[in-house]
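What follows is a single chain, given as structure tokens, in the form predicted alone.
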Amino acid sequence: MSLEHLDPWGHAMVRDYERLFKTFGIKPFKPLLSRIRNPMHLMRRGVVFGHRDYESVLDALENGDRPAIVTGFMPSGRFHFGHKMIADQLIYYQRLGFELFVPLADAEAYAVRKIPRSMVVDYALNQYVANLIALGLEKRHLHIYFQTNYEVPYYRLLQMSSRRVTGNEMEAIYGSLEPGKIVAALTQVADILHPQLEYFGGYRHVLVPVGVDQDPHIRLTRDIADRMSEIKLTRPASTYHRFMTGLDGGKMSSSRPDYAIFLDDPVEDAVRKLRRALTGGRPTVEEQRKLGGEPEKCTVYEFYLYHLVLDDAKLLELYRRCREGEMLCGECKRIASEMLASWLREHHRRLEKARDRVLEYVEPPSF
């Protein structure tokens, strides 16, 4: 992925996160940890690594204000562990009392990914909403909606925002654009800003937790918010998390099913994928015992870090055993496979029940 333009619709992997601070003005998240009473594991471990104006969200909380969260999903494939990182953040903020707005980007999936409409809606309901419910997202303080099936003021805001940006400015942010991507980008602006409208609650503080590839949408939205003189809007804050690495070292993506683990994968299939995943092991047992492994390069350790081990002390012990050559890759994969299998069996039980409840959470579009 070029650092001249981040591509919110691409599949490329960002690896040099440090350069993003200088290139796009994203700030490091770590200095703010001391102000967060109970930071979630993704924050403590540096997976959430950057932000824009997160201080304003912390100020709001300290002043007794209730911020809103906006972050959504483009239902263009099955729900994998990369998507779970967003779900985990939604659940964390919901438990803190934030109001949640979760767009299902069906218009974007149809226009940009060119997926049949019926398939997009099915993915949204039976993959994304069902898994969110199974993971623990509750109905309180929650608004899940399809981009093509929402309230009139939302569409009015979308149309009005188009007057506040030029084609040249959008190309400077995104690179080359086609009509579907222009509409998708402006729809994202409405997604992010609409909770500030009185009709939707008039929230003055909006936070958008996303992967770093979505930063172009944040920058566009912040610029448009500054220019919407007809409506008093404030710039949204944002946080950025690292990508979930695919099992071959690339970006985890629904379009690369052999290198992604989906939350509805049969347990034996998920374990089989994990057991052949790229690791940070040395070429030989002798070298591993002598030099130790490199967990920073290991996709299996990343599963521990992001998903499987929430206890920091247990994670540190796994890291130490790998680093000191005490644990070889075979043992590490066996431990991870057992954890993954146990987690998936329980999740599948919840997912089966959740699929009967999706229409309690969201109204699907009529066509």
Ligand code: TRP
Contents of the next structure:
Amino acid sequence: MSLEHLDPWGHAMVRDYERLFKTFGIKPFKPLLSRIRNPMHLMRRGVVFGHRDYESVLDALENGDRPAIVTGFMPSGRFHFGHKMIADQLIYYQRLGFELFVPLADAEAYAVRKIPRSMVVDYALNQYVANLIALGLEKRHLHIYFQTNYEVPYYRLLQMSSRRVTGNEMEAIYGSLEPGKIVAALTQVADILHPQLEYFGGYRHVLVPVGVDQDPHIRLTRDIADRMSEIKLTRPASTYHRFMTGLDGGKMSSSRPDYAIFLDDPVEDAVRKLRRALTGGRPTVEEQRKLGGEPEKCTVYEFYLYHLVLDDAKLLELYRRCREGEMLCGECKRIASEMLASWLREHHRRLEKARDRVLEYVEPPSF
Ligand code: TRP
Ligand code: SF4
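Right, the form predicted alone is done, so what does the form predicted together with this ligand look like?
Next comes the full complex, this chain leading.
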């Protein structure tokens, strides 16, 4: 992916995160950490690395206001550990008492990924919603909805948004004027802005925690919010997290199932994939004993960092043992496999129960 042109529907990876600050005006998240009372692990560890206007969220909190959180999922495949990062952030904000709006982007999946509607709905409910519940999302302050099956004022906002942007601007942002993409992009604008409508609770700050590929949608939404004269809207804030790396070093994506771990993968399959994963190990044992491994380049370490080891002191110890050549990749993969297996076993128990309850979580419940 060229950095000049982030593509929200592409399959490429962004490696050069630093340059995003210069090219797009995304701000580094780290300087804000000291203002956040209980930062979650993805924040503490720099996985959430950038933001737009997060200060406005912190200011609102200090004034006793609760911003709304909006982040969605495009249900075009199975739920993997990359998606879990978004779920973890949603759950973090829900526990802090924020109201959550979670679009299931069926319109987007249908138009952009071109898969049949029945599959989109099946993924949305049995993969996305079920995993969110199993991961601990609760019903309070929660709105999960399908983009094509929601309340009327939301569609009116979508329609109003269409008048606030030109074809040239859309082309500059997305590099394409395919009607399906335009509709999907404007639908996402409505996703992000609608909590501010009277009908959905009224004017307030909105925060959108997303992967950095979604920034084009954020920029478009912020411009449209500024231009919407009839309704009082504030520009949404956003945070950006790094992508999860696929187990071969490429992008983790459901279209490359051998290099992604899905949350409903049978434990043996998941462990088999992890055992084959690309590490930051050296070519020979001697070299690794002498030079140490390179956890920064290691997909196994990334699993510790993003998902498996929430205790910072334990993570640091693994990091040290790798860097000092004390632990070799074989041993390390055994440790990671055990952690992953026991995490998955517990998750599968919850997932099984959650699958019976998905409709209780979706608005309107009669979808
Ligand atoms: N486009 C997002 C994706 O590809 C999904 C999405 C839809 C979304 N609406 C949203 C994300 C609103 C954040 C906010 O995964
Ligand atoms: Fe990765 Fe572990 Fe090998 Fe270090 S020892 S490079 S963390 S697999």
